[in-house]
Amino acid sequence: MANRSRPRVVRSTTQMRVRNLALGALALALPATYALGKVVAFDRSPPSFELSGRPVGGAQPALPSAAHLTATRITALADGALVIDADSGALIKTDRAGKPIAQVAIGREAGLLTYDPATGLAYVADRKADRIAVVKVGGALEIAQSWKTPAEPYSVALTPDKTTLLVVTIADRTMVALDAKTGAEKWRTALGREPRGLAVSPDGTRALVSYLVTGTVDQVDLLESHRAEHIAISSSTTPRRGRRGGAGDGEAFARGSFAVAFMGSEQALVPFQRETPVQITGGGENTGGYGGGFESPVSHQLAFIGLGKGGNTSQVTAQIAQHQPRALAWDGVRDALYVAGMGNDTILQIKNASQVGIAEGLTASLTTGKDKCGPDGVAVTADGNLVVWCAFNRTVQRIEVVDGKGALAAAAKVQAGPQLVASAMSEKQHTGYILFHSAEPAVSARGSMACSTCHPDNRADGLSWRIEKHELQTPILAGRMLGTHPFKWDGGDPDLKTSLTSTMKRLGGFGLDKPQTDALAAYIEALPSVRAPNRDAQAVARGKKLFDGEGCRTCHDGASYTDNDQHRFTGTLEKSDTPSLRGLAASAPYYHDGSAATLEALLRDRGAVHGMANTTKLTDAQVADLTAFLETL
């Protein structure tokens, strides 16, 4: 571990930019990237803040907020800080400092939390164990009772009169809402496909989810209806003059959001990725690409949403330098937000945030030495400063953004504590953790997308790419890729490694060495599969006995259900090879350019690729028999 005993300063974000022009040349300076022969050039970096409209906010700042009301990965005691590490699944309490107090374990791979400073519980999301672990804060971290979920619960959150805790299930792709004191249930609503973020309004009228695939938000009426209705996330950004075709030529898709967060109870918002999947570029295509362009086809923003009266709403989108913005806290004593990006290990601060007169305020590393933070949450401390989940080292690292005053500072100090607690990964396989999220000039050009860009949450971004001039769906990795060799959608590579060369080359990365290729399969292979959604046990008796009877058996069988071959169908390849049928539920859309857009749809053969079997002889009943079957898979 490097040595944490000084603080670092970042004086200004002119001072950052500078950085970060002297990380440009850098990058120049090294080998040029390439793409099965191509030369990837990208016009210039991501601007560190760029409004593509005028703000939605107003001439006042917003009334600030309860912490309890957003469910969040690390949250501000009075006299420290309680994280839950998803990597070890400890809940753990620290001081001021970041040391070490308390600690209980809920489970690996655990949800999100919330507390409630006047009782002293807090509400932990146990993503494996469908449970929410109630657990006493004080000296010691006690698990006071669990309550039984819906599958796989990530978010929570607590109504503005902590009656109500909010949870929001990815399996199960439901919210439920359980009374805070005993855990009964007190209503439920359905969602859509891998939700993730929640926020609560402070005038308890409404909830928010984001979600990884769907490009929207969804406001959940908390007072009548309980219903969800969808807002789409605008994809729209700021013309580039000068530029060669471009990410902003093609359809753009909003994508990756992990957070959402209210400014008041009319605004709120959303940090998420801009992808286009298909670039049109106006001269000649980038065959070995992804999109197809020759700069990136991803850009990662903020979209700030006003929520007016009647169900209108306005929205407006940010360009941000940050990475896989996954954390964001608001300071609404300041109207400070703070945005966290876990690719490049940065953290962004944006004044005035919730007025018209937004800006750009400082940005800061969280890298210390060759120590990666990977910052995975971020909260507001009671003096206006910051706490930071760092997922890669498990430290807590403690932010001064506020002077003696008690008012923004001009220069952001950053101080790291011990490491909390050991990680539950090899060292080879938390190597390749790293790698996976980090953007990294080895893996693309210029560093502009990791692993984890179009596999959030080693799943999918639910996009069809145009690579070699087909459009190919993305393929999730989480439990799919040990033993499942020959990868790519034709078969071409015939195991992991050489897969993960060639789609470095692809995104122009210059490219990982052995070991760290060793490292980045290592964590691959070990991803836990996808959970599957609670179904009708009848009805996936049923459809077990047609899956095997029907002959889906003779290619996909085994434990991972695939016979590790290719086969020719009709369709844009000479040869398709046979997928993994593990978290179907999870991969949509189907076939390899991703034609078919539910699991009814290829069933009845409505995508592109045809051959495949003869299901038009199945009733409606058989249908969803055998879907019910496949989503438990």
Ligand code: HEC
Second form
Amino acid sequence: MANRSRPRVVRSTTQMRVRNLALGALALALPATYALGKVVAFDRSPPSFELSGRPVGGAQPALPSAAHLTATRITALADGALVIDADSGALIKTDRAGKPIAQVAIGREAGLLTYDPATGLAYVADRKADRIAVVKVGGALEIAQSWKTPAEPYSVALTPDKTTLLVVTIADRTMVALDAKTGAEKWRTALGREPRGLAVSPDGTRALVSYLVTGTVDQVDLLESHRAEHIAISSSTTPRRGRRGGAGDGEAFARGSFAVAFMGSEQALVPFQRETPVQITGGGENTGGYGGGFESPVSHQLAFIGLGKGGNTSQVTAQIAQHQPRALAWDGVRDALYVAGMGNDTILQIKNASQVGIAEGLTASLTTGKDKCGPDGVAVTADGNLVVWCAFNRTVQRIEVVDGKGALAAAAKVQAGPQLVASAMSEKQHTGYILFHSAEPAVSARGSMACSTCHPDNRADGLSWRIEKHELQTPILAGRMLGTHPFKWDGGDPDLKTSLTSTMKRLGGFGLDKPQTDALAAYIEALPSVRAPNRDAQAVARGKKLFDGEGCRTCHDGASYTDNDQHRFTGTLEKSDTPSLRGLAASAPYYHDGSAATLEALLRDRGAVHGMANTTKLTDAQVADLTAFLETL
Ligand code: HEC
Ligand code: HEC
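Can you return the structure of this protein in the form predicted in complex with the ligand rather than the form predicted alone?
Zooming out: every chain and molecule, the one shown earlier first.
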């Protein structure tokens, strides 16, 4: 593209107004308007930056943290950047202008990396091959070693003394500590479901792990116990004028935390989505939309978590306009924090981020012409500027936020590099990939929600949504689409495109056109299955026998374990479509209404769905075996 190399100056808009938030933020409470009928419209633009209370910062600036303490998609090198692209699976080194210098294949759907500038070694998580690739970063990129890990490694970070490499794995839900020289395992600890972000405190006492679906951030003690302690992310927000708790007053959940960062050793940041799946409508069930209310059930937040001595924690949240905040980085020298939103292609600067004088800084758009960036990584360079990894067009953008004197500049200059690598997707799938992750008014009212809002990483948010008088659980999509028609829990949509069209209508979007809907379907259909955790092979074999013997295959049969038919059980739906059982380990809670929290609960307590199968005769050992089998599907 011709205009790629021309720097784009991003001017001040109303979003960039600097407000001193320590003095108390003013809520931007707009009157809610809505369309009658089945379609919901939300009339509440998210405030660009609004804090829920007094910031947690102290009087002294926090100590800067080093890049090797965090798992990231992109890291700044002295003369460029190093990035791991999940789409193609390539590790790429670029120069300052974002032009390619060297490349090495790691593996498609690769996880994150961390880099030690002292040794010139990068540690890259190969999510599909269950290994860490140790790569020598020089004029070329060379895989020096390959270390085995538990199933599905995603995040990696070094401890401050660089003796230990911490690896977080998704399918096996563990943090494993490897010797950073040999790759030998030192210890491991159990984590919760769907871990993603990883950061180590500069003092090396703890690591934090963020999650897509637990509503917590875990603090792992690195010195003694190595155990993970859960810190609940506060999902309450500033009360708005005339309202009690914000959107719909229903219970709100913190979801979709792809990243975590430290500012010093006692203050951490976790971006998240605040989701209110069941809104209180005041009696009238007058909408068919998601959440059941007239307000957007999703907003985007940044939690400032104070980690005090003796396990004390405190929290303040800021509402931000960055849709699906996927990446963040802190410039400890200038105390500036950067948060990038994949859904609306913007990056926010927060000044004095660790201090009481915290204030909103610049907001820069990352879109070049019509070409969306899709930021999935951001890093601060040695001179205080930024490099951003654009997952959609596979470019590195350099954002200049520092002036000639090394101070924060009044405007940001964005410069996009060339496309670095071809996508492994077909053109149609790639179009669908961007649509899936973008907050567009075609998809949802005012672009308040993207498909990936509720289906993060092509999975599910683990919540049950109020839709047309039912509470319906978000299903995972990965590996579950082909041959599993009809769609939706009641089997109401005969094919995928019909299902997508009805989803956009429910979300209040005006709808994508036919080629775009085809592209979205092509993307979803091609998604690989989620990875199964490792389970004892004998237990799995015994469980399979039970599955075959207990009549489960009457309905759950074939490659996707479904008969493509509906059944009438005692429950809230008139009839339920037989769901695919693929990826069950990642799809809790279970049943259409999410009434069975675990597979054990489904087999024992039956949730709200009665009469599917009689498993009351099974012994505890048999339930454990059957569960082990189901988890490997
Ligand atoms: C607000 C959360 C939310 C958003 C946003 C969302 N979904 Fe869903 N999705 C759900 C829930 C809940 C269901 C189950 C609904 C039902 O069964 O009626 C579902 C069902 C589906 C299904 C049917 C799966 C099956 O196995 O039957 C597909 C496909 C799907 N969503 C794709 C998408 C796409 C594509 C988008 C973006 C256009 C999207 N979803 C946006 C929550 C969401
Ligand atoms: C008569 C058909 C039928 C039989 C037999 C049957 N199922 Fe199901 N199964 C269904 C239907 C329909 C649902 C969805 C019910 C709902 O949520 O309303 C379901 C849901 C499930 C779910 C939840 C999936 C999810 O993602 O929430 C699991 C797990 C499951 N079945 C396992 C089994 C096992 C194990 C057996 C044998 C012991 C079995 N089923 C027997 C039809 C059947």
